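In the form predicted on its own, a lone chain appears below as C-alpha cells.
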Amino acid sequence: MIVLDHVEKIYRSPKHGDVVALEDIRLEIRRGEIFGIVGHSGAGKSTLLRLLNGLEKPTSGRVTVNGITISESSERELREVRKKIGMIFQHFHLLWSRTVWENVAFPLELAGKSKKEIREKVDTLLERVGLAHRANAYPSQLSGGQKQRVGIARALANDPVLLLCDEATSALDPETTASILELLKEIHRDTGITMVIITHEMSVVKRLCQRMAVMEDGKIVEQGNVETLFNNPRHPVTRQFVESLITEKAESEQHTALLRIHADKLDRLWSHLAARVKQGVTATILPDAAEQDDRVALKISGPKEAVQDAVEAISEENREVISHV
C-alpha cells in the first residue's frame, strides 16, 4: 500500500544551511493495517506525513501510495491521488461558517457529485460518527470531541482507500480521546481502510496500531509489531515511549483513602501499612489538618486494591472515614 524507499528530504537554505529533515526512510505499510509513527517533536513525522500525500516531494528516493509514485508524480496526477487519501488533523480545520453538514458536504462538492449523492452520503456519514442531531450546528457550537467526528466524516466523504491522522487526538481529554480511537477501530473494522496514525502518545500506538515505526532525528529508528516493542524494547527512545507509557498508566490506577485515625493507635496501624510497602503503597499523615479529639487525618495511596487492602486490614481500629477519592 505505502512504500518509502531510500527517502531522504533536505530543506535548503543559504543562509542557513542544509536541514535534513529524513534521512535514509525505508518503510512499508500493508493495505488494511493501522500503522503508527511515533516521535518527539522534531523528529520528522510531519515532514513524513507530507510526503505521503503528495504536499512535499523528497530530495531523493521514492514515496509509493496505492501503486503510485507520487514522488513523481505531475500535480494534476497528485490531485487526484488525493482525493483517495483523506487527512484528520489535530486541530481539525474545521470551516467556521459552515454547518457540521455543509463541513462534511464540502469536499464531495469539490469533487463535483449530485446534490442527491452528497445529501446521501453526508446523511450517513453523520449518522455513523454519532452527529445527525448535530447536522446544523457550528463548530463554534461544538465540543473538541464533537469537532473531530466532523473531521472524520468529512476525511471519508470521498471513500478514501488511506486515512492519514495527525496528532487527532493530542487536543482531547482522556475520555474523549478513548472514544475517538473507539470511533477509528470502528470505521477500520467495516471498511478496512489503510490507516497511518501519526502521534506522540505512545497510549495512542498501543491502543490502536498493529505496527509501528519510532522516529528521532529525521530517522526511523525501530519498527516493528505494536507488542513486540512494547514488550521488547531496543532503542533508548522505544524504552523512553514505553517507559512513559507504564508511568501514565500507574497513575491513572492510583487511589487514595483519607481517614482519621486517633493518635494512640499510629503505633499499631504503621505495622499494618508497612507489609503493603511493596505494593505501593504510602500512608502520609496531613500536615494541615487540625487534631480532633485526639484524631490525626491519614492519607493512604497507591493502587486501588493494595489500597482498600490496607483499609480493610486497620478497618478493625477506631478510625472514620472521610472520604475516598
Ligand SMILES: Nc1ncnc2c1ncn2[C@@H]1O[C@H](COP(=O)(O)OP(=O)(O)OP(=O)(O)O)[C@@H](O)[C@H]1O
Given for the second form:
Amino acid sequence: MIVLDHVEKIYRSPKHGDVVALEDIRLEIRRGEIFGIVGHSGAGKSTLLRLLNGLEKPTSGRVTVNGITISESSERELREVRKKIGMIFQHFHLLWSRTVWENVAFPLELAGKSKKEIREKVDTLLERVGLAHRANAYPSQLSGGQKQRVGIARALANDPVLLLCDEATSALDPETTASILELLKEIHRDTGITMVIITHEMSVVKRLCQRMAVMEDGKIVEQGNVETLFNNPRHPVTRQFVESLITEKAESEQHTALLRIHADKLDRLWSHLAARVKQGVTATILPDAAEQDDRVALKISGPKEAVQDAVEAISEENREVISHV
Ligand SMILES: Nc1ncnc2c1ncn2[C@@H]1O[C@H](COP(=O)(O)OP(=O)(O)OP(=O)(O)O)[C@@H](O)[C@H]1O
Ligand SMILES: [Mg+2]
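Same protein, different form: I have the form predicted on its own, so give me the form predicted together with the named molecule.
After this comes the whole thing, all chains and molecules, with the earlier chain placed first.
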C-alpha cells in the first residue's frame, strides 16, 4: 500500500541552514493495517506523514502510495490522489464559520458532488461518528472529542483508502481519547481502511496498531510487530517508550484510600500494611492532619485491589476508622 524507499528530506533555509528531517527511510505499510509511528518531538513524524499525501516532496528517494509514485506526481495528479487520503490533526483544523454539517460537506463540495449526494453522505457520516444531533452546531460549541469526531467524519467524506492521523488524540483527556480510539477501530473494522497513526503515546499504539516504527532524529531506529517490540524492545528509544507505557498504566491504576484512625491503634495496623508491601502498597501519615483529636490521617496507596484489601482488614479490626475517601 505504502512504500518509502531510501527517502531523505532536507529543509533548506539560507537563514537557518539545512535541517535533515528524514534520513534513509525504508518503510512498507500493508493494505488494511493500522500502522503506528512513535518518536519524540522533532523526530520527523509529521514530515513523514506529509510525504504520504504529497504535501512535501522528498529531497531524494521514492514514495509510493496505492501504486502511485507520489514523489514524482504533478500537482494535478496529487489533487486526485489526495481525495483518497483522509487526514486528521491534533488541533482538528475545522472551519470555524461553518456548522458541523457544513464542515463535513466541504470536501464533498470541492469534489463536485451533487446536492443530493452530499446530503445523504453527510447525514450518514454524522450518524457514524455519533454527531447527528449536533449537525447545526458550530465547532466552538463542541467539546474536544466532538470536534475530533467532526474531523474524522470530514476525513472520511470521499471514501478514502488511507487515513493519516497526526497526534489525533494528543489534545484530549484519557476518557475522550479512549472513545476516539474506539471509533477509529470501528471504522477500520467496517471499512478495512489503511491507517497510519502518529503519536507520542504508547498506549495509543498498543490499543490500535498491529505494526509500528520508532523514529529518532529523522531515522527509523526500530520497526516491527507491536507485540514483539513491546516484549523485546532493542533500541534505547523504543525501550524508553515501552517503559513510559508501564508508568502511564501504573499511574492510572494507582488507588488511594484515606483513613482516620486513633493514634494508639496504629501499631495494630502495620501488620496489615506490611503484609501488602510486596503488592506495592505504601502508607503515609499525613503531617498536616496529624494528631487531631488523637486521630491521625493515614493515606494508603497502591494497586486498587491490594488497597481495598488492606482497608477492609483494617476496618474490620478497628471500629475507630471513621472515614474512607
Ligand atoms: N517547514 C519546515 N521548515 C524547516 N524545518 C522544518 C519544517 N518542518 C519541520 N522542520 C524540522 O524538521 C524536523 C522534523 O520535524 P517534524 O515536524 O517532522 O517532527 P515531529 O516528529 O512531527 O515533531 P512533533 O512531535 O513535535 O510534532 C524538526 O527538526 C523540525 O524543526
Ligand atoms: Mg509533528
